[in-house]
Structures are given as C-alpha cells and as structure tokens.
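This document opens with one chain alone, in structure tokens, the form predicted on its own.
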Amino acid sequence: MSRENRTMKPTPLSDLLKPPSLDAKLEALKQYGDLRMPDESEPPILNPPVREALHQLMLELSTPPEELALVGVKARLRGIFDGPPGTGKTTLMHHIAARLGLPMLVVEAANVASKYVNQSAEQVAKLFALAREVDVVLFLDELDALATNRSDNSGSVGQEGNKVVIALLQMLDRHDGMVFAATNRRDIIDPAIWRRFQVQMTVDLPEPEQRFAIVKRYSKPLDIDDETIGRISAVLEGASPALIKNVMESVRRDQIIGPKLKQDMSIVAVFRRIAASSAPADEGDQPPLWARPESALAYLADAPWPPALPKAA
C-alpha cells in the first residue's frame, strides 16, 4: 500500500486570534432578550400629539451632528415611554429603530435579574459591554422591574436593587448608543434613572380614528366594511391597540374555524363567542364590548357582515 505524503500547514496565528463576527455578537445578545431586525417592524398607529413629537424624533436622530452642533445641542439618544399596557409602546420603538436601519434589542427584565446577589449589577454591565461592540438600539421593556426607587432597606433584596440601580445609572452615563425604556409604573421608578432619558413621551390608548385604523388594520384580509369597521371600533372603546389586535385576529380565526363547527357565523355570535375568550385585564374602564355586552352586541347586529373571504391561492 502506497502511502501520500501530506503537508501541514499551520492556522495563521491571526485566524485564531479574530475577534467574533457581527453576527455572533448580535446572537449573542439574545440571551438578554427579543432582537428584532429592521424588516420585522410594523408603523404604529399614534395619536397626533405623539406621531408630531414621533416625527420631530426621528427626524433629529438622522440630522448630521454638526448641523445641531450649530446651536449647541446633540441628537437625544436616551428615551422612555410610558403609558397603559398594550399601547404599543414596543412597536413605537421598533418604527424608530427600523427607519433608521438598526436592529433592536427588547431587553427583558426577567434575562438581566439573578437570583444571586451582585450578579444582577454584573449582567446589566455584561449587556451595555456586548451593546457597545454592535450598533444596536437597546429597548429596555419593562424598566421598572430593574429600576425602581432606591430603599434604605438593609436587607439583601433592597440592597441588590439598590446596586441593580447604580449600576444602571454607571452604564447609561458611559454608553454612547441609543438607549430607550417602556413602563407602565412611572411612579415607581428611581427618579436618577428618570433624569437620564430625556424624551419623556406618554403614550396612551387610541383616539377613535386612531381606533378605526387600528380595527382595520388587522381586519386584513378579510374584507369588511367600513361601517362595520366603525361599529367594531365603537364596542372596543378604551381598548388598547394590543387588545384589538386580539380580537381582530380572534374574527379572522372565528371565520375560517366557526362553519367547522357548524357555528353561527352572525355578528352578534361571532363577537359574543369572542368577548367571552378574549376578557381584558382589571385596568380602567372596561371597553363597551364587556362593560355592556347586550347592548354592545345590539349596536353590531345591524352592521353588513358577514365579510368576504380571501381566494385561496
């Protein structure tokens, strides 16, 4: 048997010795939450207060800094939301981060807090140091589970947040990427963390045409008209954008699963199966849908339904 002599070459000191890739960095991230890519977002539905200033932002963040250099200013970088749940606060962010072509990490409380002492402190520093190496928009949902007021409470629990807090504040002031929060809790978060975002921007439930666009929106594809778009909008007062999205979705689904079922596919049972599988949460006033049932349900009876179907392709 013949042998084949083969040659060795040795990994280049330089190939062994390369730093991570772009990709691997952003894979990296994910260990502290949802990254979404710019061509995942979707435009929010806004109020007019909140699109203007939306707009002024988005426009500020894409000026050339010598531009704002000439009256002495800087492109505000930190930003946080606050408002009800289901606002879309998220979705917010995500428009802003996408148009300016960046992805967008939702950090979770949840990925960053340890039930070991002094490792929470060490994972908020873990997460700006991997931030810094990639340009990335860090979102931090939730900020008042990891930033709520400092307690004088000398026990481990108190002090842990404390340092969760400080530590926090340290990586706000270093970081020079963009850092936006949501809460729901305002009231409660530590006000040094407060101080260092400065848009401070309220995001509350949709006015009624805001509502309309919302229902319509995710009425697609059904076809359905817009009368009853405007009744749909009507029984849903009060309800957020997250909330109709539900129901909406739950008609599309209740279209294509009721006739299985040999349902009734009217409006009036169609939306009463729905408000019964779909209840809000305890906050507020609740949407004419669940406050007054009946009466919600008489309001859509007369409204022209059902919705066409898409083709099949």
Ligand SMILES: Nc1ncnc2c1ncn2[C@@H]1O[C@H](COP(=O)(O)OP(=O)(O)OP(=O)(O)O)[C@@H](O)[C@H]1O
Given for the second form:
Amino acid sequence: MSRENRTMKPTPLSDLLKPPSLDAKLEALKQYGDLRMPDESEPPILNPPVREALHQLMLELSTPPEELALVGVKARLRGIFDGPPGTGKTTLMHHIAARLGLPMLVVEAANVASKYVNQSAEQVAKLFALAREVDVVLFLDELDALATNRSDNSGSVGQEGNKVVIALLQMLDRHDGMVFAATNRRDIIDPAIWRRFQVQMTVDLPEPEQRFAIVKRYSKPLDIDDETIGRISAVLEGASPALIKNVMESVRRDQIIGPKLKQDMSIVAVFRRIAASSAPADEGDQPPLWARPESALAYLADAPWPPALPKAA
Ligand SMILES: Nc1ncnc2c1ncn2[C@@H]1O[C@H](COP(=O)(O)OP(=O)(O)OP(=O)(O)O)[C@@H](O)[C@H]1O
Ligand SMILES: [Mg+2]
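The block above covers the form predicted on its own; next, return the form predicted together with the named molecule.
Starting with the chain above, the whole complex follows.
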C-alpha cells in the first residue's frame, strides 16, 4: 500500500449524504457532449446583419425581466442557427454564453441517440432534467440528426425518431433555461421543432470585409502586410472562416517548418504547398486557390512577402 493510501481518511458519512455539488452535475452533463466554459470563448467575426441581431439578443438576455415585462414580453431563450459548416455557429453561441457568464454544453446527437428503441427519448429527458439543475446553455448541435421531419420517418428507426421529436418538443416547452441549436440541414428539420425557436438566423459565409478581418486575425502573430492580407483574402473568396483559419495556421506553421526543409519560401511556393495539402469540403463553388490555382498563385506573386516572424521569447 502506498503512503498516500495509508494516510487517506475515509469519506465521512455526512459527505456521502450531501446532494451532488454543482461541479458534479456539470461533470454529469459531459456525457452528452462538450462542456465549454466562459473563459475559453473567442468572439467570431460576423457579417453585419448577424452581428447586429446577436448584439440585440445579448442585450435582451441581460436586461432585467421586469423591464421587458413592461411591454408584455420576455427575453428569447430559444434560437436556431443554420448555414454552411465552419461559419461560426458554435463559436458565436459560446461567445454569447460566455458574455452572460454561463457555461455551454454542446450536445452531440450521437451522445443522445441510442440504437435501442425508446432509449433516445429517455436520454433527451435525462439531459434536460440534469440541465434544469445547473445554469447552463444547451446547444443542440446537428439538430437535424435528432429532429428529422416526422413525415420523412418510416419503419422502426422512424418510430424511434418520432419519439425523440415528441420528447424534444415537450422539453423545449417546459425547460426554462436557454436552448439554442444549429443545423446545416434546415430542410429536414421537423417543422414543429423549428417553430419552437424564436430566433432563427442564417450564418452565411463571410462578406469581403469580414473575410479580410478573418485572414488578418488568423495571420497573427506573423506581421503580414495589409496588401498581402487583401490578396490572400481574394484567393480565398467563398471559403468558410474555419477553412481560412486552417489555411492561415498552415502559413504560420510553414514559416517555421519550411526553412528547416530548405524549401522555397516565396509566397507562391508557400501557397502552392498549402493548396496541395488541403482540400475544401466538396460543397458549392471552390475558392479560387483550388478552383484556378495557377491564376490565384500568379495574383499572389507580387504581394509584399515574407512576413516578419515574432521575436522568440
Ligand atoms: N465567424 C468566425 N470568425 C472567426 N473565427 C471563426 C468564425 N467561424 C468559425 N471560426 C473558427 O472556425 C472554427 C470552427 O467554427 P465553428 O465550429 O464555430 O463553426 P460551425 O459553424 O459551428 O461549424 P459546423 O457547422 O461544422 O458545426 C472555430 O475554431 C472558430 O475559431
Ligand atoms: Mg458547430
């Protein structure tokens, strides 16, 4: 027996009888997904209409209920975001939750869905029962995987799907905390579920100005000239913020690894390597860097380069 074990005191009975602590409840919620704490959030860069709508929502959620009651309304606690992958749906909700000082549970459909009949609906009920005890924002990711239109469901899988939809509808009506959701497939979401969300927002691919800002943010801590940022942003037209982040992380990595391999460090060579080792998901139009690589690389060729590396600590 180790020394620690010999000196360990038995847990007093009074401690065992205590109700589970807040931490224990948060811990229990983790079986349903990823728990994100307020201090880990990062503000997304959003197109003006979405940014303004979220600003309004945030203010609404932090306004005293009595004030809204003066005009007979309440803050909206249900919202759904749709739009292409990697546009910041999860990030923006995390940011809102963080501004309200609340943790957010990103509920993954796979952690709720069960292959056993009846169990998925039970899981939904258990999840909400747990969430009722803690102040946490529920974020139902890939809602389409949980709440597919009931008229599309047939067979035994369909029946199980119906039960989940019914359970979700009940929970959405009864739960008094914030429940937000995201989907890339609004076309297949059950309409009764869709209607429960008071805020319905499409988070689109970034406009040129936002794309520039995203390229710039993820170029840090490299010091890349704005002229070059503008050109990179042009060859990434149509890219999601997540793809832009990935490309700019590759640029940063390449600044350290490329010289070790004695590679050509011109901007054309750097972006040729990046284009060859990344491929955007196959949906819609590809950004010029992949659709027309030679003309995109030629457009980058005379941009100010190389960037200054930050000084080593
Ligand atoms: N608008 C944005 N501004 C800055 N960074 C962003 C933005 N959108 C996404 N990112 C970055 O891309 C990554 C993925 O974003 P996120 O998971 O929020 O996208 P999503 O819309 O939820 O995607 P999915 O539909 O695949 O769930 C995050 O690391 C985030 O930092
Ligand atoms: Mg997401």
